[in-house]
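Presented below, as structure tokens, is a lone chain in the form predicted on its own.
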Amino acid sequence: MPLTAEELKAHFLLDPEVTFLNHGSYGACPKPVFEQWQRWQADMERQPIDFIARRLQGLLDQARVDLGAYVGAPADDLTFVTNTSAGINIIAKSIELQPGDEILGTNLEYGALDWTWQHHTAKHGASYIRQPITLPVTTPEALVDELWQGVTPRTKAIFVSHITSATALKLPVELICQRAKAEGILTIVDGAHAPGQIPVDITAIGADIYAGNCHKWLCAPKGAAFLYVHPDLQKWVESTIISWGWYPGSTFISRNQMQGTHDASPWLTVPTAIAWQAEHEWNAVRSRCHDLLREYVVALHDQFGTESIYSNDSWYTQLAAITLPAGDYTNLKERLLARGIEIPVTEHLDRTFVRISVQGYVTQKDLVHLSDVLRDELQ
């Protein structure tokens, strides 16, 4: 029997005075995972030479095996990175672009990675195209067709989020990758919000490249993320720095895993986070969170008299954006925090949202509190 939200809340280090509805930004680490993280750090400090020079590569190899089993990818096609943005930047730096080439994304992508692609394409005389996606969304097929309106003979790669940041839409990445493969177009998936929130099977998705965070919904320590690259593409993928892993005959793993002196303890703690969620029947926890969020999405849109950007609840899981009425919300996030609620206020085109994270520790009482405070603030 999975723990209740109230029981799970006791497993986290979160400030009890704050209604925390922003797990999606940086995540939160449960106490047993946090303690294992500290044990790895203490182990390293006890004998740094032995830990880093003799043991670390083997420990990372085993951690990648556990991670690979969790995300549906061979361990040797995965490397640890500090966050999803770091993984996508490795690809953006590595990909060979010619003048006139195009990287196709949507207008729903994470802003920092929009900047990444704009920077790297501009350096080579290429372009980053942000294809508009109509909201509310209707069907996965319609979304893919709309994305394909931006495909041209110059499209070098398609870059999309598995779950978008500002709007929390779960995009049909399987359909996108399938269609792109048929047309010989490289696919790059930003999976920042996916691992731990939804089941991830990279092999089934069919992405050429997939980067995901472990520190968000999987509840691993900050600094834990991964980059997957299909084996046929690994020869041209570089790394954040050129270091000892670049020996003659080096591999995708050696180039990215052997990066000199750094704190690898967040990566080594990923198997503990996976095991902790499994121990607490996380599939059932996710299902409970989704049911709670589904009711809340309907209720809050009814309260505001606004239109949801989701045609049904299959477009989100534990993260959703609630459309606010038209107005000026410049200081809303700060006003909510002053009343004890941590939640982001996001924007897309002419819409403003509160983006709600319902992690396992979020209770019905937490959501009622948000409704009451929003009612007061919006008046």
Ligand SMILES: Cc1ncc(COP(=O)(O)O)c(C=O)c1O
Contents of the next structure:
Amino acid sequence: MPLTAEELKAHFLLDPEVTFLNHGSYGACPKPVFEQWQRWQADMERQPIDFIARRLQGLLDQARVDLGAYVGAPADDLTFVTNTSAGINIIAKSIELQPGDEILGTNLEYGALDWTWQHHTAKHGASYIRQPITLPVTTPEALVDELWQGVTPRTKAIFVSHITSATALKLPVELICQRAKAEGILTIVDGAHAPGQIPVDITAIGADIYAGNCHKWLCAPKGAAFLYVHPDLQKWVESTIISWGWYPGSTFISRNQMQGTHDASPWLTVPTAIAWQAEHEWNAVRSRCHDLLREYVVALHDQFGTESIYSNDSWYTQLAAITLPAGDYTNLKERLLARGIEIPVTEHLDRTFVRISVQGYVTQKDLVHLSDVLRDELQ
Ligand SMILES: Cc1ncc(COP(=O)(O)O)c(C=O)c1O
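Now show the form predicted in complex with the ligand, given that the preceding structure was the form predicted on its own.
Full complex below, order starting with the chain above.
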């Protein structure tokens, strides 16, 4: 039997005065993982030269083996990066674009990465197209067909989230990658919210490029993320900083991991985060969280009298966006925080949502507290 949510709460460093329903933004680290992170830092400070110059690359190779097994990718095709933004920026900067080329995303992508693509496509006279996706979503196939309305002979790559940010939708990346492959289009998946929340098997997905965070749902320390690139594509992938990793015969990994002096301890802690979740029966914890959220999504939409953007519960796992009634929600997030609840209020076109994260430590009581406070605040 996995630990209860109350028991798991005691494993986290979170402020007990706050009802924390925003694991999605930056994650949160359990104490044993946090302590291992500190041990790596202490190890580094005891003999910095030995740690960084002699031992670090070997330690990182070992950590990538564990990460590769966890996300279904060969360790040699993964490099650690600081966050998903860094991973996608490396690709956006490296991809060879000609005037008129198009990068196709949806209108559900993460705003900061929309800026990344806008910046790099504009520099080359190319375009970043945000294909509108109709909400509520119906079937994965319908979503893929809708996305394909944006495909043209100039589509150089498709860029999609595995789980979207403001709307918390699990997109059918397997279907998207399959169809793109058949049509010779490159696929780039933004997996910021996926590792730790849903099983990730990059090989089975068939993505050419996949960037994911370990610091969100896998509960690793902040600054732990990875970039997977199919071996056939690694030769054109640059790195943010050109440093000692660019030696003759260097690899995609050395070029991206050797970025001058930096703290690699969050990367080294990833195997501990993977082991901690396995030890705590995380598949069972996740499915308990999903069951709790599934009932709550229905109950809260009933309470608000609003339509869900999800046609069924297969569109989300531990993160869901609940549609608020039409209205002005300026300051709602701050008002909820003033009442002890940390939760984001997100927007998409004319819809506003409260985006709920149900991580293993979230209790039924936390959710009831949110409903009560929202009932009050929305009156
Ligand atoms: C879909 C999506 N992509 C990318 C990111 C960026 O993650 P990071 O700040 O770790 O780079 C986020 C952050 O919440 C996100 O929701």
